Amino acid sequence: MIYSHEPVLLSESLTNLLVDKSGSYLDCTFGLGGHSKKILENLSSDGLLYSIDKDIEVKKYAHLIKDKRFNFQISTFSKISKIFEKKSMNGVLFDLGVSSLQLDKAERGFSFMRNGTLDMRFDNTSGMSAKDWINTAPEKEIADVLYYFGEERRSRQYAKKIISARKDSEIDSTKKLSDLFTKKGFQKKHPATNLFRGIRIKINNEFEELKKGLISSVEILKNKGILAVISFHSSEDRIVKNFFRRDYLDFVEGIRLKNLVKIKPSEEEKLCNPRSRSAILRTGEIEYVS
């Protein structure tokens, strides 16, 4: 099966981003590859790419780049400063949505629209599944979970049909869970969307890890860099948003960020591209200070 992968924000995130074509920047979820190609087509013979993603799937999409400005691995975001020599980037992006390989693969779990293993693991070799997870988590931690993370108002609520559900038979399907909380005609969105995105958020860390890929991504900007960050939802967005606001000696002595810009898709794109709706690009310049 071939999976395509639209980029959200592309052309806005290529003009803030690429400060010098001869530079050499991080792309921090390569997923497809859609940011990091058109990243290598705007880059200089002089220019390097350094392209990393916790999936291990991603792996065979990458290798498919045949140029030697580019260079991929697989690490998380939380490793990057160990990876990378401080001040040895111009550019970082980390574009946090979840991609249509991880989406539309049905044995993946991500998606309620697909019936398929409750997994939802960006790396399915190692770590907790959901199917683990919501088998054998307290009613508490479920509810705090699904309010915290997957921002679910009737957490408590969606966490007391999961305990009673599960009691009957195991839930080891995206359908058996979200069948059980059925779409009634006035609601927008189906109830199953903050769920699966509260689950995936736990089964992944995905809040620590992007906590400590943004500090550890200050570190290898050199002066004058740009890290750029597309978030999807507010939760996600509200960590990035503190981030850039925040004075950096809290965090990493001697840097901050400022020329703070945060961009929003065209009309045009969301009518293109329905999973741009709620993206948001932030963007700040890094200065080093005595």
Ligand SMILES: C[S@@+](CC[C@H](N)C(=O)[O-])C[C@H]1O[C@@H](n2cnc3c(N)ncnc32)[C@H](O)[C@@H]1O
The other form holds:
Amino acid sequence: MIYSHEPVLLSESLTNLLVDKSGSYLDCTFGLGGHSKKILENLSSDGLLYSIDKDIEVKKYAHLIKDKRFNFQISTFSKISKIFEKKSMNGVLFDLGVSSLQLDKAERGFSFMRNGTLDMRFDNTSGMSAKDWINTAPEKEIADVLYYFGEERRSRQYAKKIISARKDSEIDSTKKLSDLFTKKGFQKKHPATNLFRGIRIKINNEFEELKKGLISSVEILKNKGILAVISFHSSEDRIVKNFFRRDYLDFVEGIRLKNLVKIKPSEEEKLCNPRSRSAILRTGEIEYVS
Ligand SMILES: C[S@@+](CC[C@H](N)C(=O)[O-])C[C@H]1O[C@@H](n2cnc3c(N)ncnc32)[C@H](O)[C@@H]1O
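Following the display of the form predicted alone, present the structure of the form predicted in complex with the named molecule.
Next comes the full complex, this chain leading.
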């Protein structure tokens, strides 16, 4: 099956990111290549694009791009300052969250709309799956993950329900987990929405990875280089916003971020691509100060 992913805030991110069409760029979230392909289309013949993703499944999609200016490797946000040279990039892009490839494939376990193994790992070759975690984690840890990562107000109640259910039998599928929280007619949002997001963030250590990725990205950006980040929910955006606003010297000596831009999708984009509804693009320009 061929999966496709509708890239969010595509023209807005490119307009702000591509300051020098002959420059070098890094797309930290290749996914199905929506942003990467468009960056390549807009770069001149001497521009360069490096892309990474931690999901080994996306490799086959990256290999479909036959372009001498393009370079892909499997890696993670936290490693970019080790892979790429300091002050080598004109722009770095993060399009956070899950790709359609991950969401639409039931066996990856990201969606409560599709029954599959409870996995949820971006890199499904290493680390703990959601199934292993949800069946072994203490009640307080589950409640904390749902509260802090999933922003679920009923986190304690949810954690209690999970602990009680797993006493009867292992929670080993997305359906078994989401069936614990069935949707009532009047509810707009499925009650498992925040639950699934919280678990996904925990399983992939997303917030720590994001913080390390942001710090590393400014190390590899040139003076006047652009950092662009698209986030999809408030706890994710809070990390990006605080990072952009804070005096930069806290993180990397001698570097500041200026000309901060915040963009939300147009009404038209929200209508055509519901996944974009909560998206926020933030960009900032690197300035080296002596
Ligand atoms: C929303 S998708 C990107 C979609 C892409 N921009 C497109 O248009 O097709 C996010 C991607 O980031 C990847 N990802 C998430 N966390 C990562 C990390 N810490 N390091 C590398 N890739 C990561 C996921 O595996 C996923 O493929």
